[in-house]
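To begin, one chain is listed below as structure tokens, in the form predicted on its own.
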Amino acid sequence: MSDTTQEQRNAFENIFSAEAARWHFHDTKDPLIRYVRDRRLHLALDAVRKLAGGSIESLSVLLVCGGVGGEATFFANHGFSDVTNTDFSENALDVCRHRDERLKIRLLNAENMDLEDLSYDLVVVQDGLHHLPRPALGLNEMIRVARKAVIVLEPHTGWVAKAIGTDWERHGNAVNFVYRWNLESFRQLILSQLLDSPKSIRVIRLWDHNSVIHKIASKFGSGSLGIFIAKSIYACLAPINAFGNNFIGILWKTP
């Protein structure tokens, strides 16, 4: 493990050392929080179902940079029975172990996963690659380990990111560059690894500001009216999704 990765690990061990109650939002039943939190994951799963041509709940799932397991719980709640949450923070996985007993856990370095090729059907990361010292290595590993599909939910590069985004992320002594993706960077990295093997690549660009949208919509309550307001805001933004701040990248390995 490089010095940079070890510093990052030390920083996140400290972040995840707090009491488990700090992460209660992952398990909330509040419908508005669930909508804004899970919106991108639902869009990603819908896209994978279309590429698969049907149900995908029988697939084994590996969450990369999964922290305390919020995304892994999402998959377990939506019918996936074989879900493994991974992180390089032992404290995060300890919280995950107590949060959701349905989940399997593994201590893994996302840049160099101790897993055989094609170990899991579906490999997923949400807002984790941009924390890595070398994000491209993380995606390379995800592609290597995935039998069928990869889902990447990360910030999108573009003028919005350049205008208001942060280039450097600091956690104690750990510093990393905030890498943002687009179709071409995602596509080229996949092609360089899989060459001309059959595959489908799908990218969705969209606006997603879950904390801001929640703050606005919650003024109308957390029930159906609040959700309607949140959906209405995103509907208004949809015509300019081509300039959005978020990226959903999907690789489907065609049989």
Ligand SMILES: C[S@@+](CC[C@H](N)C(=O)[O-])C[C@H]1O[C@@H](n2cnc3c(N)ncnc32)[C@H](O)[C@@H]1O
Given for the second form:
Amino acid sequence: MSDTTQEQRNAFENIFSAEAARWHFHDTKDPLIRYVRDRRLHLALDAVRKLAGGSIESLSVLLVCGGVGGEATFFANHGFSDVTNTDFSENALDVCRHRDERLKIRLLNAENMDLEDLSYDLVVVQDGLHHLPRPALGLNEMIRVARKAVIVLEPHTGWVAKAIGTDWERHGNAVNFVYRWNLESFRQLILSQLLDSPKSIRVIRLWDHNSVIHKIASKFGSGSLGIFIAKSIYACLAPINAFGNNFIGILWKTP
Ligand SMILES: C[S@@+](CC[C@H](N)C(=O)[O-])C[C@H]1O[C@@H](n2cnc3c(N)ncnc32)[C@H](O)[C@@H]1O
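Please supply the coordinates for the form predicted in complex with the named molecule, as a counterpart to the form predicted on its own shown previously.
Below is the whole assembly, all chains and molecules, this chain first.
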């Protein structure tokens, strides 16, 4: 493990040593929180279903940089029965173990996963690659261990991000550059690894900021009115999704 990765790990161990109640938003059934938190995952799953041409719930799922397991729980709640959450923080995985007994757990460094090639059907990361000192290496690893598909939910590069986005994130002594993706960087990295094997690549660019949208919409309650407001904000932003701050990248390895 490189020194930079070790520093990141120490910082995240600290963050995840906080009391478990702090991660309650991963489990709450509050409809507005669920809507804003799960929106990108729903969009990604819909896109994968289209590429698969049908049901995907029988696929085994590996979550990379999964923290306390919020995304893993999302998959378990949506009919996936074989879901493994991974992270390099033992504290995060400890919280995960207590949070959701349905999940399998593995301590893994995303840049160098101790896993066989093609060992999980669907390999997913949300807001994790940009914490790595070598984000491309993280994606290379995901592609290597994925049998059928990879889903990447990360920041999208663009002029808005350049103008007002955070370039450097600091957690304690650890610092990381916020690496942002786009169709071209995603496509080139995939092609350089998989060469001309059959595959489909999809990218969705969109606006998404769950905490800000939640703050505004929750003023109208967390029921149907709050959700209506949140959906309306995203509907207003949809015509300018081409400038959006978020990236959903999907690789489908066609058999
Ligand atoms: C911002 S959190 C996101 C957690 C989760 N995906 C979510 O959205 O709730 C980033 C996660 O990446 C993990 N992480 C950072 N570097 C890692 C690495 N090299 N290997 C595995 N996990 C790593 C951290 O421990 C942390 O859980």
